[in-house]
Every structure is written in structure tokens, then in C-alpha cells.
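Given next, in C-alpha cells, is a single chain: the form predicted alone.
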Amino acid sequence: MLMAARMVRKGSSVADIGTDHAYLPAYLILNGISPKALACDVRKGPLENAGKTVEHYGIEKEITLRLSDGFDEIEPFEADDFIMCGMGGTLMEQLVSRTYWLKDKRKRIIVQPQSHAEDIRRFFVENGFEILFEDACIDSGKLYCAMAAEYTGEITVKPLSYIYSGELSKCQKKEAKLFLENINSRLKKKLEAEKVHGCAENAEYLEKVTAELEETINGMQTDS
């Protein structure tokens, strides 16, 4: 949560998609990072939990609760920075892809995918979004990454492995390197399976990706 919070631009209004207990927007309001926020969820139960958090901290005027499937019940002018945490990258891709007004250079999308981060990265790369920076951390023994992206309208050619590494290669934290090592290990296992039971085309693709990732990982500098 803190990784995503640090990517919010100071003074920006925010919309937290899949807010659950609204801990993230509450943090942003209480720490003076955002003046107002939308706490959105597709289910009533989490919104009720969010309401308890908002009431507890006395920030009812700053945070609006909203029942919404993704961005469906949000107007483009209601927020500057949009946050999605705690859901898979595949679902994130689906939610962003059906929201045309996110292709706005003034807006920022911040995501912390629980799995399949490559799916949301691929969407960003193929649809004119630039991934500005990424971060990684370990929580309860599990590795997580987060990224911030903004629309530029420009589609640039990236290495094959970019959807797996993104801008984590520039992050100097040991957690970023561990995250990429974990991804590469998983892809190598998939590669071996493809060699035995899969098709040659998939195996060739994975060989190139894992070789690129290996080079990226070996070239990373970490602070600790």
C-alpha cells in the first residue's frame, strides 16, 4: 500500500479502485498528500468496511464512497490519480482497456498487481502509456511490485522481456532484483515444459525472454 501511496502526485485527487477498507485513501488524506478521494468497490461489504474507516478518522468530507465496477461509475473529472491494488494484472488490463478517458496525459494510473503483472505492462506498452517507474517490496514473505504510468500516445518498441521486467531494472532495491529473479525462474520452468510437451515457437520465445532477463538481472545495481 505504501509503495502505491508514494507514487501519488502531491495535491492530486485520487480514486482507489477496489478500496476494501479504504486504508489507502485514508492514508493519503491524513498525510496531506491528496485533498480528496473516491473509495470505490464493486461489492457493498467492502464499502461498508471503508465507511467505518472513514468515520473512525473523521474524514467524511474528504472521502466519497462509491459502488462501482472498476471505473464504470467514475466521471473523468473526479480524480487525477487512479489506484488499483490487490487484484491481478489481467483484471487490471480489462478495467483500464474499457475506460477510454484514461488516455489523458494529465492522469496517472498506479497499479500494484497481485499476479500477472506482465498483462498490465503489455497493455500499457501497446496502447501508448509510458511506465514512469516501478518499485518492489516484500510483505509477509511475498514479493510485490507497483508501477505508475501516464498516457503519452506514443508506442515505442521494447525488448521482448520488458513486459516481465518493466522499469524494475532501474530500481536499485534488492527486492526488485529478487522479484525479477523469481519471474525468470518461473519462466525457465515453463521453458523446460515447453521443450518437452509444448511447441517450438513458444520455446524459442521463452529462450529469448529468459536470456534477456538474465542479462538485465546481472546488470542491476542494488543499494543493499
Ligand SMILES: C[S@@+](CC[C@H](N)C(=O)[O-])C[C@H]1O[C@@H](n2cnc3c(N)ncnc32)[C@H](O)[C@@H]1O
Second form
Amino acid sequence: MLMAARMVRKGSSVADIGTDHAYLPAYLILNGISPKALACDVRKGPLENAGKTVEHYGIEKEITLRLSDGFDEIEPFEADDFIMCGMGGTLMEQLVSRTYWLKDKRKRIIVQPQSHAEDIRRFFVENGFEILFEDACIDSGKLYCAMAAEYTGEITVKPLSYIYSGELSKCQKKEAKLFLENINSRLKKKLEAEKVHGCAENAEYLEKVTAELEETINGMQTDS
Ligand SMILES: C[S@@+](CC[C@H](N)C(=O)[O-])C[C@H]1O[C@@H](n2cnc3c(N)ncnc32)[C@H](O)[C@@H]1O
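Could the form predicted together with the ligand be given as well, to go with the form predicted alone?
Full assembly next; the chain just shown is listed first.
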């Protein structure tokens, strides 16, 4: 969550989608990073949790609680930076893709996908968003990644493996390298399964992707 918080532009108002306890918006307000925040969730229970956090810190004026499925109940002018942490990348892709007004060069989307990061990266790449930077960390033995993207309107051709590596390949932390090694070993297992039981086309695709990832990983400069 802290990784995502560090990607918020100082002074930006934020909307946290899938906020649960509203820890992220509370952090941004209490640390003077954001002047105001929307804490949104699709379920009432998590919003009640959010309400308790807001009350605990006495930040009712700065944080607005909102019941919302994705971005559906948010007006475009209500925030500059939009955050989604802890959901799967497939759900993130669905929520972002149905929100046309996120295609705005002034807005930033920050995501920390719990799984299938490749789905939200693919969406960004194919729809004119540039992934500005990515970060990775380990928490309780589990690897996480986070990324910030902005709409440019330009679609650039990327290597086949980009949806798996994104800008993590430029991150100099050892956790980024570990993250990519982890992804590549999962893809290699899939490749082996495709070779035995699957289709030749999938195997060919995975062969190329894993070879590219291997090269990317070998070329990474990490700080330790
Ligand atoms: C695993 S929790 C993550 C909470 C917090 N963002 C974090 O990273 O610690 C996922 C939250 O997303 C909410 N959620 C799931 N689908 C959603 C949707 N379509 N729109 C808004 N919130 C959603 C869930 O209710 C839940 O509170």
C-alpha cells in the first residue's frame, strides 16, 4: 500500500477504489500528501470499516466515503489520482475500461494488482496509457508490484513480454527482479504443460515470452 501511496502526486486529490479500511487515503491525508480523498467501496461493510478509520483520526472533513462499483459513482472532477490496491488485475481492467473519462492526460491511475497484473498492463498498453514507473516489494513473504499510468493517447509497440514485465525491468530493487523471476518460472511451467497437453500456438507464444523475460531479467541492474 505504501508503494502505491508514494506514486501519488503531492497536492493531488485522490479516489481510492476498493478502500476497505481507508488506510491509504488516511495515510495520504495525515502525511500532507493529499488535501482531500474519496474512499470508495462496492460493499457497505468495508465502508463501515473506512468510517471507523476516518473517525479515529478525526479526518471527516478531508475524506468522503462513497458506495461505488468501481468508478461508477465518481465524477471526473472529484480527483486527480485514482488508486486501486489489492484487487485482481482482471477486475481492475474491467473497471478502468468502462470509465471513458480516465482517458484524460491530467489524471493518474495507480494500481497494485493482487494477481494477473498482465491484464491491467495489457489494457494500458493497448489503450494509449503510458506506464510511468513500477515498484515491487515483499510483505509477509509475498511479492507485490505497483504501477502508475497516465493517458497519452499514443499507442507504442512493445515487446511481447512487456505485459508481464512492464516497467519493473527498470526498477533497481532486488524485489523487482525476484518478482519477474517468479512470473517467468510460472510461465515456464505453463509452457511445459502446453507442450504436453496444450496447443502449439500457446506453446510458441510462451516460448517467446519466457525467452524475452529471461533476457530482461539477466539485464537487470539491482541494488543488492
Ligand atoms: C482485498 S481488499 C483491498 C483493500 C485495500 N485497498 C488494501 O489494499 O488493503 C479489496 C476491496 O475491494 C473492494 N471491491 C471489490 N470489487 C470492487 C468494485 N467493483 N468496486 C469497488 N470496490 C470493490 C472489496 O469490497 C474490498 O473491500
